[in-house]
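Single chain ahead, by itself, as structure tokens, in the form predicted on its own.
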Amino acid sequence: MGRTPFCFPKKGIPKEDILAEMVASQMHDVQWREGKTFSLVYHAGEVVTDLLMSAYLLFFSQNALNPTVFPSLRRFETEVVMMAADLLGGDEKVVGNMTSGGTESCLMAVKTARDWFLSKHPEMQKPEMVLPISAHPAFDKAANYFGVKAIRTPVREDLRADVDAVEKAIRPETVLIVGTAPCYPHGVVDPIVELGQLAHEKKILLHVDACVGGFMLPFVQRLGYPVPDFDFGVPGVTSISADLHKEYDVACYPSSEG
């Protein structure tokens, strides 16, 4: 197009030229409409795609940063969180928010646990969290961001969290236990019921990273397949992250906890 790449243009570019270049670049992308992707795009058909595009364009310029200016966006977020909470075994006490994706929701879960713990134990300045080696690397990022030491524990032969190892790793500084439903690389659900019992006994928060299974496992269960308990119906579970992998994410927390 007659311009040097990676330099700010010296003059405007016609709309047609910009769109033509974008279309040409897109030809090198994976053809997701043909089912050539895994986890990145879920094509539910042209009817759903058209609806999503129309809805997106309706709110193209609105900014959810200020819900007092755009109360419609606040309403949509609230309704999505309520539906997600209901799907995940929660009740009217569950609160939450939409984030940019699974990583941010994991970050927020760790920050929430840290802040909750330090509000009750301000003398503790070196919080820790216990999580299996199979837990998502986002938790290591959260550890670095928020000053929470990540204590990784081994998994069992079936690649699920070893509850005994988790228990042995718990210390007075432990603010959070993490379980996954399911673990992304292996597709197995950690023993959330046992982890919930442990968290309840130790009075520690338990986050379930369901960023793969949150909006999948409930429907798999309804189809009649056996699914281990993993949601707010499990005593001890205090937060869940769930998404469409990778579109948007919902993080939910029981507001009555603690």
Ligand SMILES: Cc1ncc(COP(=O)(O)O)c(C=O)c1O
The other form holds:
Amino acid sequence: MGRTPFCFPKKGIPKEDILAEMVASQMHDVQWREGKTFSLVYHAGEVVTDLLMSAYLLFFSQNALNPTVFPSLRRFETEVVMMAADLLGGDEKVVGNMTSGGTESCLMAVKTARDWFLSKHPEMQKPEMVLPISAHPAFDKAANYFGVKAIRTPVREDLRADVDAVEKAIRPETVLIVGTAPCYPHGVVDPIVELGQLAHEKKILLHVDACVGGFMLPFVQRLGYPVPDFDFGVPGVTSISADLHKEYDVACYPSSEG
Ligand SMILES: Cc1ncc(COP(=O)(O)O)c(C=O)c1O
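What would the structure be for the form predicted in complex with the ligand, rather than the form predicted on its own?
Whole complex next, starting from this chain.
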């Protein structure tokens, strides 16, 4: 195309040339339509992809920054969060947001727990969270961004969270416990019921990172497979992150009176 890459173009480029160059660039990408691509592209078939692309184009220029100017976007977000909450055993008290991805959903859960805790205990200036070593690195990012020390605990032989180890790691500064359903490295669901009991007993919030399982486990269960309890139906669970994989993410929090 005769232009110097990395320099701001001196003149405009015809549309056809731009598109041709973009198509040519795709040749170096993994050819996911021709085979399986672990975890990077979740192709739900042509019919769904077609609908997604049409919907995307319909709202291509709308900006969710201002939901009073674009109430349609607010409506979609609210409805998706409500449907997600319903699927995940929540009731009408659950509130939440659509985020840019799983990581942001986990970040928001940690920030919410920290802010909630500090509003009640302003004297505790060094908050901590307790999470098994199998929890996603997104929580280490959250620890760093929001000044919440991450205390990592071992997993049991079956690679699920060791609840006794979690209990031992809890201190007065603990603002949050994290469990995963299922965790990315091993594909196992942490014992959320036991973690919920512990969280309830100690009056600590419990986040379930269901970025992988949130929109999968409910359907796996409907297919008749046994699925451990992991959602808002479990006493003690106070927030859930779930990926509409991975194009959209939802983070839900039951509104708390306490
Ligand atoms: C359990 C879990 N939590 C969080 C994330 C982070 O999601 P994202 O890569 O969309 O930021 C992932 C990603 O694979 C995950 O598997």
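Bear in mind the structure is a predicted one, so any value in this text is a computation, not a measurement. Between two forms, the rigid core is defined as the largest C-alpha subset superposing within 1.5 Å. Residue numbers count along the first chain shown, from 1.
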query: Large Cα shift (2 Å or above) at Lys36 between the two forms, core-fitted; finding: yes
